[in-house]
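Presented as structure tokens, the chain that follows is alone, the form predicted alone.
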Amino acid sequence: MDLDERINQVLSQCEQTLKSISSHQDLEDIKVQFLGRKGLIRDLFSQLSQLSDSEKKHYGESINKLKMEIESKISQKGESIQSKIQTSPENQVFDYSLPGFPYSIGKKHPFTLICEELYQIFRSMNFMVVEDREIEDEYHNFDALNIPKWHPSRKLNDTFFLTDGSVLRTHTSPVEIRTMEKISPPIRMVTIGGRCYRRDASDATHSAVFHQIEGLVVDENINFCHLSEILSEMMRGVFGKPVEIRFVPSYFPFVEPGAETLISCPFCKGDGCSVCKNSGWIELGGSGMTHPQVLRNVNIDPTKYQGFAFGWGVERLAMIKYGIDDIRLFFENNLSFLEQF
């Protein structure tokens, strides 16, 4: 047999050995085989010395090259018996005494918080609640709620403008539009949570992106009294205490009479503290009784039938509810705020 196909089978002698064994101490006489000072491959170093000199370079390269293969082969079945034995279920060793990893458990938001709530109040009360998009044709927008052309509110530095024509809604009042175009009176009805868009710089009271929550009841003989009621309801509800109800006159083209709505301070009882700057009163929003003109825009007839709405901010109810000083909060990932809910 000459030389060449003396490595040859080397070679392939360590292949075979090395698939049947499954230990270190396996490995360890493979390597005393082929790599010893007595080993295959240092008895084909010794046949170098019957070569002539060119015979000798080359199978002495081919003998250096075969040697450096197998103690790479050697060297990945090590790694792959210490891999099987790790994973072994009969060395995997567990010690129960050791104390468990601490984990957190999530919390809601507290916009999520404020709108469940406000779903059950409502829901109590037999209130429909209705969802509806947030991009907005001008006439639902503005039109159908008796929004002048000359309104401030319309302008560009007031409302996102779509390259359409199309807004993205400034409240959530077109809600009450398409439900009345749907529905016959009477309705109690209200949207939760609806997102709504306004060309607002962003501070601690002001966001360009807010909710708001909507309210609307039509029926025969409503007036104010029925409105007063329900949001006192929709108070003691949110703060689990009785508080009183204020209306200061004020203009919304929609609602005549309109009014923004003031409630005594759930925290000092009108004594006056931070929350309230010490007037005893905190003010939510507005609302009012349905205009006839809005009304007649949907086809129901004012003479017969009444309503009122509101629609106030839910941000602006979590704020007062749990403290919070930033509406700019609610719209970050911040945990230390979020943990504190």
Given for the second form:
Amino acid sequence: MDLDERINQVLSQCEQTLKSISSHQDLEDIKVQFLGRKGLIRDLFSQLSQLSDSEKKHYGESINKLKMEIESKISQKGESIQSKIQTSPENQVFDYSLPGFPYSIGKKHPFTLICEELYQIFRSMNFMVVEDREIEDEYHNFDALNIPKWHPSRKLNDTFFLTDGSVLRTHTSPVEIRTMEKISPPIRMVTIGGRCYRRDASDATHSAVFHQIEGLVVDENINFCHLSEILSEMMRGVFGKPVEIRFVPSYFPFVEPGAETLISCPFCKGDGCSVCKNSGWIELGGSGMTHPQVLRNVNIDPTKYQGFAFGWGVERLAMIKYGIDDIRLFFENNLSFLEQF
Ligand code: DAH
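Now show me the form predicted in complex with 3,4-dihydroxyphenylalanine, since the one above was the form predicted alone.
In what comes next, the whole complex appears, and the chain from above leads the way.
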């Protein structure tokens, strides 16, 4: 065998052997076998003495190249053995005494839950869902709604006025006006969870910031029965069972007749419990037939069209549905409260 062939043979022998090993100890053995004092490379160099000067130069270079190649292959193999050892599971350093990382799954806020439910209920009845501004002018918040200039709700101690004379809306009823200004009857609209502001001191049932759901239907031949039916359907959706609706006459300047609206207690079926304070009925908010003057204010002819409307507190509804006894919990972001839903 000539020296060229032998050089190639040594290289492929080295490659083969490297493939078959996986420990540092085996690698050490290979180092000795190829690069050691009695190793194969040394052996090749020793054969040079029998050659002519020009052959010595040629083969000397080839063997040196072979030696460098083998050295680099061995060191690469060393690195790959090391990285395999480090990443193998049994060699991962893991401190089992460390506290774990519980990934708690986020939950929807009860306010969001009830708004989403209301959205589904009203979309299924083909209501258009709208939103409007929280900073209102006095005209839309009061005048257009037929609220007289002397009405106590206009007082500084009930309403937040901004320096330019506009107000933080005190209810979502101005959304009725804004909608009727934009579109003509027939109208079926609802605004869900609209933020409102009042200068109320906060306690378990009052908050200066709260949210309302406001609905309005304007069409020909609309009467109180339509209002009653829509509210029944809304309550059936929220409580998952039929509840009775009861109207108690009340005064709101933008409806005539107007009513405080109550539902039969969905928890005790009228027998009396803590939610309905033993009365069997729960008060939810205002409703009524849109006042003819309000329709005139938005250029709708009250001799042709009638409307009904309602405006209820969304937190109040959620409190009853979920048994929450303090409205402030909605705004505190207390995790142990939020995790219950
Ligand atoms: N806007 C009234 C309030 O916040 C509630 C209300 C009463 C809304 C009667 C209505 C209604 O649409 O018909 O006090």
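Take the two forms, find the largest set of C-alpha atoms that superpose within 1.5 Å, and that set is the rigid core. Positions refer to the first chain, counted from 1. All values derive from a computational prediction rather than experimental measurement.
Handout entry: Core-aligned CA displacement of residue 143 at least 2 Å between the two forms
Key = Residue 143: C-alpha displaced by less than 2 Å between the two forms.
Exercise for the section: Superpose the two forms on their rigid core, then report whether the C-alpha of residue 40 is displaced by 2 angstroms or more between the two forms. Expected result: The answer is yes; the displacement is at least 2 Å.
Exercise for the section: Align both forms on the core first, then report whether residue 79 has a C-alpha shift of 2 Å or more between the two forms. Expected result: After core superposition, the C-alpha of residue 79 moves 2 Å or more between the two forms.
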